[in-house]
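The data below hold one chain only, encoded as structure tokens and taken in the form predicted on its own.
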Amino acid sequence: MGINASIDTAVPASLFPLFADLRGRAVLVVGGGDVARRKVAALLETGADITVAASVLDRGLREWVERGRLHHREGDFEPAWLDGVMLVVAASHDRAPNRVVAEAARTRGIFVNVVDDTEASTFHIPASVRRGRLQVAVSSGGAAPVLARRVREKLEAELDDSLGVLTELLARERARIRRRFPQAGKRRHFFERLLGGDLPRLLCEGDEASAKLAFECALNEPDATRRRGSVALVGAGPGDPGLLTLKALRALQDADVILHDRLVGPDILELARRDAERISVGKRVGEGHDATQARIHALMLQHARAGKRVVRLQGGDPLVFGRGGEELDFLRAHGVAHEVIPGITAAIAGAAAAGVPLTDRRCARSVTLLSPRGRTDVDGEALAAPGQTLAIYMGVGELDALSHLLIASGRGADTPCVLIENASLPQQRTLAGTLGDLPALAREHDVHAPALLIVGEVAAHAQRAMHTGRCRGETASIAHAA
């Protein structure tokens, strides 16, 4: 009890979240480096009138001075100074002068900040995200301006560039929508109505032309402002969260419902909105491509077609050995909005994660990604060519086919190769062999799908990575499984 008392007593008043317009009003800095240059080029941005008080300036400043964008007092301070300014930011690098500045402050009712020191500190400057017109403040009253960063970084992934332009449009529209609506009420109806419909996908999508045409109907014809359904194909890239795009991030946050493969984890499917209805649409036991594909089409216009966003989840890139050309194909014969959002696909992300370069002007001019599983008419020929590397995916239980095709085709048995085993995930394993043993490095160590295989000279730098420590996950190689 008396913890918890102690604790409520420390807590300080909360503060008020305020954005001045200082446009035209007198604004003083106090320091001449660094701290103080960066305070001022935030300042700038306002519009207001800046004096700048050091007895030396850095470089920038005095640049800025020159330039006529701010103003100069030189010496040490002086409490007259602040005669008529609104706003003071204490900025040397000495916390005893800020401390007179702050105490001058005070005495005459200015708002003043000091950096890194709340105490002294009648006001904070937050750590802020801009689109456009469109602010976002994030402060720890000075209490954790790291952590209050970080929220920023967070904001600056989510939030569309496009709130910007949707900003100035709504601003440019101010007066007739309210014209329209003279109602408070009404008018938040429409709002909500108008934001919830096509018209931020469509600036997101940079379609300006489609988007005034959403607002006119929405303006005119308030009844007609149902929310259109849209599909997404998106890539959920190789596994790891931290290498989805920021789009496609956005459009799990944004989705309605998620389509979504077997092999997509739950850490990414946690990265949506969490009222998001989520349905596994993988193949199951004892259906066949085509079925699974039927119910995939059908699911996406029965949901697009009753409104809902829709994403279409692939691991990888949708257009990369996916079904999504079929899926664009059906959604331009149902007239159903869409749009496609690549991921990373399992040739960079498997290159990546064993420190593979898929080219090298020594060795690698071309890149063949390759799908042999099931396929009858693969030219061994052509993949035996010299000076490519060979991309494999789903090629697992093919292995033993494709280095005799390889081989006889004219690949030399001794051509370096990796096997990258879920790539970018703390499971992943890196296999490296040649070709002519890759086969039985595979089954000495039970390699399952998801995994990719690399065939080429830029297979060996593989080995270089394993033996500096730079291969993530379990690594293996001919040499150790013998």
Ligand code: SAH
The other form holds:
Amino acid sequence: MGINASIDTAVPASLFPLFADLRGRAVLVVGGGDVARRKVAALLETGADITVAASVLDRGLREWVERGRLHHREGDFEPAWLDGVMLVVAASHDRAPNRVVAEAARTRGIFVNVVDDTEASTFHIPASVRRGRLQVAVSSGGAAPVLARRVREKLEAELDDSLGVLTELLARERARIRRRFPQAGKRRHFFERLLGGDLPRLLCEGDEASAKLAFECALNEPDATRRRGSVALVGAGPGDPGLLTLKALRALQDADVILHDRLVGPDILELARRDAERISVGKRVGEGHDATQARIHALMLQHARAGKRVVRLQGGDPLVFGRGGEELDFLRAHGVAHEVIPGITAAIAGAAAAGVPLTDRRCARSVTLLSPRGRTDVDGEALAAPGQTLAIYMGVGELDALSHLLIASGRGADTPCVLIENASLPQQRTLAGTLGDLPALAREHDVHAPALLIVGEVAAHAQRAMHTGRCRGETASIAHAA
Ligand code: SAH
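Other form of same protein, the form predicted in complex with the ligand, not the form predicted on its own:
Starting with the chain above, the whole complex follows.
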């Protein structure tokens, strides 16, 4: 007896994923509209021998036919058109003619995809992400194409462009690798070492020369390819995980060790590789700045020297009122491989939150980022100069002293200000007022750190923005009587 070939259509099929080589193979696309055009566009990249069948073709399809990239068949579909065809895509706008094509293909044992008709299809076209020759395809078996597309978008964000270059490099060197490691087991070890080493990161950083060197080194001195550790100084942005850069996200997903500030919230740490070691390196009670910094330096060095990929994660941007400058000096001095991945700093996030520009050709030609924290030598006069915006990173307790200093230096008590607490986070609040009344206002509304103060004519826009209700979060706005 043969195998029971009856198909139970009530059970969802487990689809067999397949990457087909269609070069020179006959493929028929039925339909001449935009849906057909999109399918043809994807098929053209495969080098298939494509025929479109439709009485009327849209402009894009017509152009391809005129340039000899496609054949065109006019008239009503006949099953004989399927002779010698390997794949069929039924992509006309109507379900009934698509089903006729599908039935004819099915009878002849030819794979057919019917657009938006899972039941009639014998193959599906997945949502896919491409990096050169490397492809990832996602399918929900027709159950939820939008979900599959969302997964695809996630992958799109996660897979670095350099993966294409990496694939190409391995393809080019394939013969040499085979000669060097004829035994499959040894070859696999070589690939594991190579891909777990510096090569992918170097390509990601666009340093093809060093990548080539790392490859040669791995090929010729397989024992010397122990991974070199590295440190990335990464900006985590103001708090909303959506404001991380793609590069920051990828660094977090590659990290072995994460040294993070207190300001970096759990939502962001959650995006990191699950088994990365997370170490909070915020200032400890009773510990001075120098001691904290020495501890961070020691941890960076210890883990990098052990061959780990270290991410030093700081709120906002690492080079704006962070410890990035000192850390860069330290890494350079100790010859540790490193890079900086910038983040959205609080001034930028605060301006966006309050709906105010930091510069505006009508009233602010420059912006000064300032952290007067505990310092008495702030040059008040320079800050009082007109036509500039001040974005002040500060402790809320300093608001009084700051306001007095600026007023005493000549900045009017009626200068518009906006204070943004927890910019970009769900609990974000903005408080608009003037240099004169803001300290009292902040006390009244019990503002806490982290908060950023924007001072200058631009802040007048904040009041307007808040009156139109454009800001999210609780908003306390005082219209100042001029
Ligand atoms: N490197 C960080 C700044 C660190 S200093 C950056 O580039 O943003 C810490 C100060 O930044 C806080 O006291 C506060 O003034 C400001 N800050 C950081 N995150 C903030 C946020 N989400 N909302 C408002 N201010 C913030």
